[in-house]
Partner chain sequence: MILIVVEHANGKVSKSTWEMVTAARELGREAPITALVLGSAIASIAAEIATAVDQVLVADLPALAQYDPELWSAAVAQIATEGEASLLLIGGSRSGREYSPRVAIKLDAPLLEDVISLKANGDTLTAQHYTYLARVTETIEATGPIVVATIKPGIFNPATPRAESPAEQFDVDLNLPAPRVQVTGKTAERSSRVSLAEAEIVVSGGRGVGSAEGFTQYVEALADQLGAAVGATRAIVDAGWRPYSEQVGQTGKTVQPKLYIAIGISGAVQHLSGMNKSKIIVAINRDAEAPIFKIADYGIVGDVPQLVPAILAELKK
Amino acid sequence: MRILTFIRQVLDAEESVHVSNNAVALENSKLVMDTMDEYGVEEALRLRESGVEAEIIAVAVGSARVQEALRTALAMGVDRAIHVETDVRLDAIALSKVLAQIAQQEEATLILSGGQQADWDSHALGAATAERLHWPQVTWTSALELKGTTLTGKHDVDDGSESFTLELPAVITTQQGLNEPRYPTLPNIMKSKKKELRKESLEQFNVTPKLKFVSAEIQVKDRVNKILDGKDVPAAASQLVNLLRNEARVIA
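Sought structure, where only the one chain appears, the form predicted on its own:
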């Protein structure tokens, strides 16, 4: 079987966000694989290590820099990678069209993707890809096991978790708690340089983005700078509650 892991490259959480010309400026910033997608890569590797015979393919869509994230996936243990190179910013629905076509071309039977993206907070990619392929999907997966062509596991719901069973093919979205991603070792980093990283052009997928990104800005809020007198503790506590309830409106 073949497992596709879709990965994205995002700003490192320790980096500061800079805006230039109405867009987030990433040229001089450190970019890393999106953590949510990293869980997907790790889970694919664990499924194979459990005895499943599988070829694991990492897929990414983006500029030339996204190859750094793909190389990380290869160093973790992914067999090969596909890079759809483009500087066009695609929304989740447009990305799903690319991912679905690659899944069909590669005859994949399982797609793993992050349940939520760090930079745009979208949950739509997994669902849109499953819809295009007419495959079942499970979101917010917290446990996963594959025996033959049957997937079993758990996923989060509002009141706790649910157990599920489904037959492949399927789309699974991953989240924190599913596993703990491994760090690439030096030998595997060296081996990854010899693994296949195939480039594809966006044009061949006939994708027309419906969403246009107009501008970006950093939200800045002015501080109120109210200082409470701590000498009278009960009075200060009462004043704090009043401010949180009536001015900040963060409590009822």
The other form holds:
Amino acid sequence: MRILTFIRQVLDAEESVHVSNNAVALENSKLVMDTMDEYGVEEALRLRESGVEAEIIAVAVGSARVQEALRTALAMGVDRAIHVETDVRLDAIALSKVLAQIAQQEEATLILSGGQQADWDSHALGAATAERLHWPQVTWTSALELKGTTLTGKHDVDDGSESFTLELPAVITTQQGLNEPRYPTLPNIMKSKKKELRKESLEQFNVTPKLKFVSAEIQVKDRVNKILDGKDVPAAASQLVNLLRNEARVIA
Amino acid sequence: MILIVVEHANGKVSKSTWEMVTAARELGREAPITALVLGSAIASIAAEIATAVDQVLVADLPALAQYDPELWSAAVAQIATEGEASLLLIGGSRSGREYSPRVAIKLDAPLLEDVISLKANGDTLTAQHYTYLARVTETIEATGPIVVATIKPGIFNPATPRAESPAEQFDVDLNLPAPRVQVTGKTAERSSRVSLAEAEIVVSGGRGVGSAEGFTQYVEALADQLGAAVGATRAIVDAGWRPYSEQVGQTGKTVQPKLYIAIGISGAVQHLSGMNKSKIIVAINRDAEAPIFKIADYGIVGDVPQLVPAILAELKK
Ligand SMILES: Cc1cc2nc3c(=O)[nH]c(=O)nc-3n(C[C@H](O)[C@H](O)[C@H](O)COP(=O)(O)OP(=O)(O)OC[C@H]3O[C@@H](n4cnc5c(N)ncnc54)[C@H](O)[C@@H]3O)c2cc1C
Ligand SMILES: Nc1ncnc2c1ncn2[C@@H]1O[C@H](COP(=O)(O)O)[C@@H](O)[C@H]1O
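Return the form predicted together with its partner chain of this protein as a structure block, the form predicted on its own having already been given.
Starting with the chain above, the whole complex follows.
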């Protein structure tokens, strides 16, 4: 079987966000593979290590820099990568059109995708791709097993979690707790340099953004920022309670 | 029409639905506001929402007893098409965010996700939503004969019923697919306290509470004293001190209470993204350099085992 894992490259969580010209500026920031997508790559590798015969393909759509994240995926152990290179920002609905076509071309039967993107905070990509392919989906998956063509596992829902079972083909979106992504080892990094990273152009996919991006701004709420020294415990406790009661008026 | 898909739980219309009604009313469009109720044995839900909208469509079917993304998206897309809806509002819950992309694709419509403000100008809708783990507020536009939007919970004021007589209800017929994902077990979240999503006050604990017992002794005690919900960081959920249902942050819940008290929490961006919109933030941490203090309104630099009992004593005075 073929497994596709979707990869996004996002701002490292430790980095500050900067906005210029009405958009988030990433030129001088450290970018990494979205952790949510690392879970997807790791899970694909684990499915294979558990005995499933599979070719694993990492797919990314985005600017030239996105290939760094694909290189990381190759170094983690995926077999090959596809990079649809474009500077056009595609929303999840538009992006799913590209990914669904690639899934069809590659005859994939399982797609793993991040549960929430750390850049656009979007949850839509997995479900949108599933819909385009007429496949079922499970989102926010925290445990997964594959026996033959049957997937079983656990995922989060509105008011708790559920165990599920379904038949391939399917789209699974990942979640914290699914696994602990591995670090690429030096020998694997060396090996990965010989792996295929295929470039495709966006034109052939016949896709246009569904949304217009107007502006971005960082709105930080003004904070009172009264930080007390806690050395004198009773005094600090009494002062805090007094501030919450009489200044902020948030407790009775 | 503006079509709202009613979210309900335990026989009641959820707060998120009343918030969607406000979002629809504030657009000031001529189009009637229509509520769609999906489920099984939902007559009371339909009657409850009829007090706030122009029209109620009801699909009361045994097949809809259990939520499924393919069933819900098929039902909603069918009704939106038949009713020639110009705007479809779906709750920004886990389920809403899961089936809304399918609806958008069925309708060939743009999808506005997790909307926090919405304005109409002709058939263009301008929305705001958070990006970059809720650090950036982005403005986006969607144009088309129909637009799908999910509304982030806890942002719009819940609507109140109108004075007029309740809206008329209509039963609808649906062509539903067979579900393909089988649910084989369910673990429901249970808590004797107010729910995190609806709480006015949230008291959360992190690794700095020391242990699971420390959480009970400090965080739960303070929460009970204040009538608050409890929250946790991923670090202590991973450690097994608290259930995942209490996790606040990127991969947990998003809260925006009027008071958020962070006890022994460092303030990693993934945690902040779930609580940085809280009205007042209070932090207790022994490290004066902890990032949580950067976004705190009030705080004490000091030791949790000493400070929290003293605060409790002060509150009981
Ligand atoms: C993809 C991804 C998703 C994530 N999602 C989430 C999420 O949803 N929610 C979340 O919370 N995290 C999330 N994280 C993890 C996050 O990065 C942090 O690791 C986590 O929030 C840290 O939890 P903490 O503050 O409890 O622990 P720590 O960072 O260890 O902080 C403990 C704090 O307690 C203080 N302390 C210790 N002892 C005392 C004492 N006696 N008195 C006073 N203060 C004391 C310390 O000074 C320290 O600041 C995510 C990470 C990733 C990669
Ligand atoms: N005044 C504030 N109110 C709420 N959140 C804030 C405030 N200042 C900074 N933050 C949050 O702190 C984190 C780190 O900010 P930065 O380092 O500027 O990217 C982000 O999650 C911001 O949203």
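Numbering follows the first chain given and starts at 1. For the two forms, the rigid core is made up of the largest set of C-alpha atoms that agree within 1.5 Å on superposition. Remember, predicted model here, so these are calculated numbers, not experimental data.
Using a rigid core alignment, state whether the CA of Ala13 is displaced by 2 Å or more between the two forms.
Stays below the 2 Å threshold, so no.
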